[in-house]
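First, one chain by itself in structure tokens, the form predicted on its own.
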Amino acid sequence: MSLSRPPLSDYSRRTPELLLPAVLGGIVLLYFAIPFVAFLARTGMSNIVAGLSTPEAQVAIRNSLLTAPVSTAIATVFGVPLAYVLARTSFVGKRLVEALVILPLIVPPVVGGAMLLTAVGRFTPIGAAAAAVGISLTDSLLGVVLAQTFVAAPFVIITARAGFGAIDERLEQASRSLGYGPLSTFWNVSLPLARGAIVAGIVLTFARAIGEFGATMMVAYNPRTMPTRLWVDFIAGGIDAIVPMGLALLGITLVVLAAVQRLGRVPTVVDE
């Protein structure tokens, strides 16, 4: 049975109803677009290649490309199992766990960095113990990873949980009835079915990690990453000085956007 298209008169009747939402939505879209256009318009005033070829910029780019994948991997390895548990089980304290997952998203990054310092700073028991064996948890690449993971990990947890929650549990039950254990079912059934949401979450986590500034500035202002280098350049030379590094970060963002679009829509969180 074929579905006929609504008559054109239906669209014309709906047009007045959608006019106000369209205008309001257009205003916010314009608000989003103008800063991008204005920023890109300044690229002609800067030597992009020269700006990204300085030793300081090269070090910042290298540090970001080293730490962001590590942070993303840590968030994925530990976050995806947590997402599965949250999607499939109910337990005492679950709401508290959910709140802890969301907390890094709503806490200002600078405050998140301060919280990390109170936990792993050099004068804390954890920081002092690490320093005693020659490991610095602050002002180091490890500190950058800690800051990035703290603020970025919720993205993969939330999206993976949504992906697991969208799976029909009967498929997992069928796997169990065929003799597969919980781990085998998770690996062979649940994980492949939620793959799109998980990969989208990984991509978003990477984007958040590589662009993290506030928490990184608090925990590891040195060595420089791309965002902290951008801030130093802005203080020293104003807006034009940050165009090369800003354009590089914008390029990474556009690649992430294309990847997420390629993977499809990120599902919404599903509560059982």
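Quick caveat: nothing in here was measured; it's all calculated off a predicted structure. Numbering follows the first chain given and starts at 1. So that the term is clear: the rigid core is the largest set of C-alpha atoms that superpose within 1.5 Å between two forms. First, how it differs from the form predicted together with its partner chain.
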Contents of the next structure:
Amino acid sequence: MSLSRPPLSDYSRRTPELLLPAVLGGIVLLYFAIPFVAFLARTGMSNIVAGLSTPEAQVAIRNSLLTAPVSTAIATVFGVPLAYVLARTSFVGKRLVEALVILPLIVPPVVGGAMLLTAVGRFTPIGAAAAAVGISLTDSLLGVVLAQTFVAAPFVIITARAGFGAIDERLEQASRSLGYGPLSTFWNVSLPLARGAIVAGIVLTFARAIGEFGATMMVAYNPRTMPTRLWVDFIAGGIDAIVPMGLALLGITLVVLAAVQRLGRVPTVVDE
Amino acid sequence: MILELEELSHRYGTELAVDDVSFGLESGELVALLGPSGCGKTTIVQAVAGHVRPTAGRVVLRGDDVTDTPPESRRVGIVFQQPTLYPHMTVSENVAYGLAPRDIDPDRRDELVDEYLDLVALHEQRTAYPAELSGGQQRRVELARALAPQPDVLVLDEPLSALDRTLREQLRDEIARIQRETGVTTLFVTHDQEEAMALADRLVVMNDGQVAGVGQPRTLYESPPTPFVASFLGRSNTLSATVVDQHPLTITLGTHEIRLDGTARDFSAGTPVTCHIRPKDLSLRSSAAPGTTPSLPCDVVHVADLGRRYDVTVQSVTGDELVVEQSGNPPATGETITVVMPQDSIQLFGPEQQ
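Beyond the form predicted on its own, can we have the form predicted together with its partner chain?
Everything in the complex follows now, all chains and molecules, and the chain you saw is the first one.
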């Protein structure tokens, strides 16, 4: 019996293996880059310093710098433990919990804001109770934080969960057998090993929070944050009116990204 | 007894992984828990270490029932098959990790780290990170880390299975040495019977969640209590036969009657039995001359040259295939030949032992 060998096809002549995916990927990259470059090209036409020096701009920058870190901190402090629980246990209804975590990502931010209003608005039981003790949950910095946290928290939860999930559970079991309780094992082993993923999640959450517009607009159109200020200025003065604020928003996000990654010694957001 | 498992059972959902297992470890003993993968070994490890709460039964450490005690309050050192060194800590930090929760003063702690790194001959690598070490070195650091807090029991869960053969044998000897030097009571879990027999004072053989045999390696190998132990500890040929007479015990293999004078087993006539014979105990004879030792005419099916020996596969007139180990002069394929089976090498198992 002899097995006939089919002739080698022409396709097997050496063409770079990654040519096709590289070309397709390049198109997307171009699509990302063009608006970016075009927007930056506008910068010469407006006075950035003057644009950012108006009292309205100053207030918006201050409000954003106050609210976004607070939202990010809240999302991290409550989200990372949730991520750990989701990575380590299975229970009846876990799917439902996971769906709930992803919900704010899927719901359009404006709708999310509307949902928040129906929950904590001035004439709801929660909103009214808060108002009775002098706390305003809407049209306040607190309202901004509520909106930002709702929209941005899933990022740190999902990323941290993937980070915890990638740690072999036996590393934690070894720590328990070496005399550490569950909490100190989490602190000494799980948290340091998932650090890269958690830092990446924090950066994504912060970027999402400081840029949050849709939900914020519904819950707290006032006081203005940088994104809501951008909208107001755009309606009044068109693109050139918002270039300074747009650049400032971009700049803050990039600085935070660089700083957090430097602190966390993480190479890139996606390199996990 | 340092460690005792009493009627331990564990269920995952509806699946019974461990079924009424009891055995114990004496102080300083090295016991190998041996069985094929999926036989429940790992569940037992997890129950001993406290990472699994058994469905039924007790785990007793130094006389105390620890079944409900969390892992951190037991003194059980553990080394898994998968590496579990902490990548963000150096070698000496890894070894020191288990000392911090114990009430040891810091100077003594450093001494202990040095002692245990010396024990595994890795003192030079103390400032290295695990990723900079070879696979064998990583294993040794894990051993040092598990031993440094001086546990009551050291549990090694397939510690060599992920390594290549040469390294495996080297580390096996090293584990034997370390166990001798520290005298730590050790439960060595493995699916490799050679590893288990080479290391252990005593074997606990498991199959399908149950204990299939307990004893010294040589005893279990030579007189296995169950067919499973016979076939799992070393290679074994299986032949079906029927008892035709009790005094003296005579069995038929197909048309051949074989008398087993030396066997003290009681089987009534007509009982179907299984014979287990090790390939090394069989020999080949070219002539069919009747001898005093039981023999069977066979056809040679296949001869494999393994260098040190030949594995000759033959088919008996009863249709059973047998493997015969032969040190030289292999027969030719197709040849008809007589397989000689010494009486004392035949293990008989009745139908209730299947």
